[in-house]
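Shown here is one chain on its own, the form predicted on its own, set out as structure tokens.
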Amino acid sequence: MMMTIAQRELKTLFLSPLAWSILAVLQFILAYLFLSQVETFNAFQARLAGIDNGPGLSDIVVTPLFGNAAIILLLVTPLLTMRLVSEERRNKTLSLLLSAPVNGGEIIAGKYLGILGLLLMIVALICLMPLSLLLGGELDLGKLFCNILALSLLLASFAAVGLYMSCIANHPTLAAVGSFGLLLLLWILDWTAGVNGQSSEVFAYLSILQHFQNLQSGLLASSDVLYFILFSATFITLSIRRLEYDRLQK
């Protein structure tokens, strides 16, 4: 049943013009940024060749590409997740879904896997750009893998937050605004960590940006991977509890 819900969600997303529009705009913007970074590398290639252990294609093109993709998807993901549950509630179909012989965990897992499938397709499309550089240059494949992993884990976290906000909001627009606000707060949380020379290890650890950048740098630490897994699991659990609460209210 879980996979049936996931397939239905993914199919619904692709039947929506919103998903296609977002994919097209996203690819256009990222392709422009990617080509700009390639042009910058070509302009400084001669100087970089004379520097010992100087930055290469991976540092100048790949890492900024995935960093820019993360920022743009911070804005885009709430638009893709906003209707997951709140649309069902608004269309009065949530009660039908809750009365079906399927538990809340399977419903939430199905909807999460559906949106995660679309987000991983976006990651796959983004990967085609740096991989095209292998035709005429050399890449640090280890750093490329870390960037792919970092963006995939980040989007899994974004999807979990968006799903939870969709569970508690009565309208998709409210879910999108709530998701964006919470993700932005978690993104900039470590900005206050060093204000006035006072560091906050708690804020620094909770900051989603810091863990993302750690992975992006090529340092594959289990603590950063575990952070994203626990982050996603927490919001998925909250979503299940919220759906079970709705079931009890029926």
The other form holds:
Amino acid sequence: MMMTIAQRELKTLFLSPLAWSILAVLQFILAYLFLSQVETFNAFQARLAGIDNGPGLSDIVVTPLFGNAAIILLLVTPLLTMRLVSEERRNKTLSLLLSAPVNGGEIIAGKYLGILGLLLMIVALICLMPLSLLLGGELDLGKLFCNILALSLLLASFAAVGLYMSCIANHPTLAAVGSFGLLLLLWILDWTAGVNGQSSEVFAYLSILQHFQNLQSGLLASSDVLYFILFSATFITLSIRRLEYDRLQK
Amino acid sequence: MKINRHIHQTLRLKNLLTTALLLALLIVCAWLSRQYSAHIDLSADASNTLSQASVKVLNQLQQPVHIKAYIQEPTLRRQISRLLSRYQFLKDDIDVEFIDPTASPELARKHNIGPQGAVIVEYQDRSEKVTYLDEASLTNTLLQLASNQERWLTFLGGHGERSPSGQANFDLGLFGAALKKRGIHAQSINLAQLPSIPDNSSVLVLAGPAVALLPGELEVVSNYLDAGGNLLLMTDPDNLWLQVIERQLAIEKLPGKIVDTRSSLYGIDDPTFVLASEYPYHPVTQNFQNITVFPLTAALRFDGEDNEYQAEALLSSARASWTEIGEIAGKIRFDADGEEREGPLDFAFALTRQLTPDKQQRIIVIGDGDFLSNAYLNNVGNLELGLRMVNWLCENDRFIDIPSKATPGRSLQLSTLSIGIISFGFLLILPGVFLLAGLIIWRRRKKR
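Please give the corresponding structure for the form predicted in complex with the partner chain, as opposed to the form predicted on its own shown earlier.
And the full complex, kicking off with our chain again.
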């Protein structure tokens, strides 16, 4: 049942022009940033050879590409997730779904997996760019793997937030604005720490950026990976509880 | 089952409780994930992992380490905390404090911190300032701080020498204080009262006496050198009182003082200021990159024939310099016919003599004593050079070489065809295909 919902969700996404136009714009912007980064590397190439411990292709091209992708997807994910539940609610199809012999957990998991499928396709699309550089250079594959993992985990968290917001908002636009606001807040949470000089440990832990950048550096730490998993789990749990609450309302 | 109001309320309460319980569970998991964490460094050059040498040094440190970073820039702060987190992972009592040098100018002035900032590493009651922080510099700083042996420098006094506790412009009071912070104590002795150089002393310092030493005193110094004692000898162009010792070391002082026309490039009017910016390979100057400034310097020459000492030049003046014998006034010129010598001229030597296979005598002779004096010590790299000299003389010159890491992918050679495929494919074709698919779907939906 869960997979059926996931499949249906993916199909709906690809049958709407929104997903396709988002993919087109995303691909264009990231390709442009990627190519300018490759240009930068080419310009510095001669000088890099002389620097001890200097950065390589992975540091100059791959890490910034995934960093840029993270910021752009922070804007885009809410647009993809906004309709997940709130549109069903608007179209009065949610009550139908709720009265079907599936529990809230299956509905949420299905919808979450559907959107995750699309997001992982986007990650795969982004991966093609650094991999194309293997035609003429060497990459730090360990670091590339960490970047891919970091972006995937990050998008999983984004999707969970988007899903929850879609559960509580009555209108898709509200869901998009809400999830964008929450994600941005979590993203910039550690900026305030930099201003005061000392950071609150809880804030530093909650900040998404820190964990993302730690993983990007190629250091696969269990605490950073678990952060993203727990983050996603929190919002999925909240979404399920919200749906169960809806069912009781009836 | 008929749901009445009571059952409805119970169910809602149950739902609320379940939510709260699940969230609490997640928070506990987050806390546990912080407490018990493991990591693997997947980068090809292991750039997130400390080298074996650093791990070994860290294991030597028993006491907590305090690090005060006088850094304003947020990106630099982040880089520093990332570097330190690798150390903290192995040793959890390293604490870091970031201080904005512009917000607390009195602290910055106390530690003589410039606008580029610095990092002060404290261990036990010693501290060391680092201006450029990377693994090599931090590990070596910790290594220096870990060696808790007390060292003594003995300054010969009683003849108007520069004093390690004096406050006058030509004295070495500031240098003495800088040494003390690093666990090196300076003591002044007077050979008229004390018949020999104390045993606890690692190095004897002769800092430009203003009057002649008595023959008996010269003999004590000479015996000390014969016995293999370490010496730092600072002379000046017009100083004649150390000739006996210089002769014993086969060092000859050339007449006149070095003039360097380059100094005007740095905005110094006085041509007698000699600048050193390039250093030969020697333990003293290893990885040393700062400029050093020497006011009033005598050129030296080492004549190594039938002499036991091995000498290496430490400091040399530029090619565009010479020893000016005449008065420094108006326009000065190199006079090739006279006794004047053309640059580059050496003005500091490091002498070594192997006493036994594992004991080496170390001597530094330098043609200028002013560079460490209170008036000039804080000029660019002077203090650091002085400390490096003393550390070498104290045989405290263990330096760990952190091997540099080989990052893969230092070059990129793409053929024109692949450049074309990459740029067109990613920038135009792929977005174009997506856009087209979107358009088709939109058209189809409209038709329906």
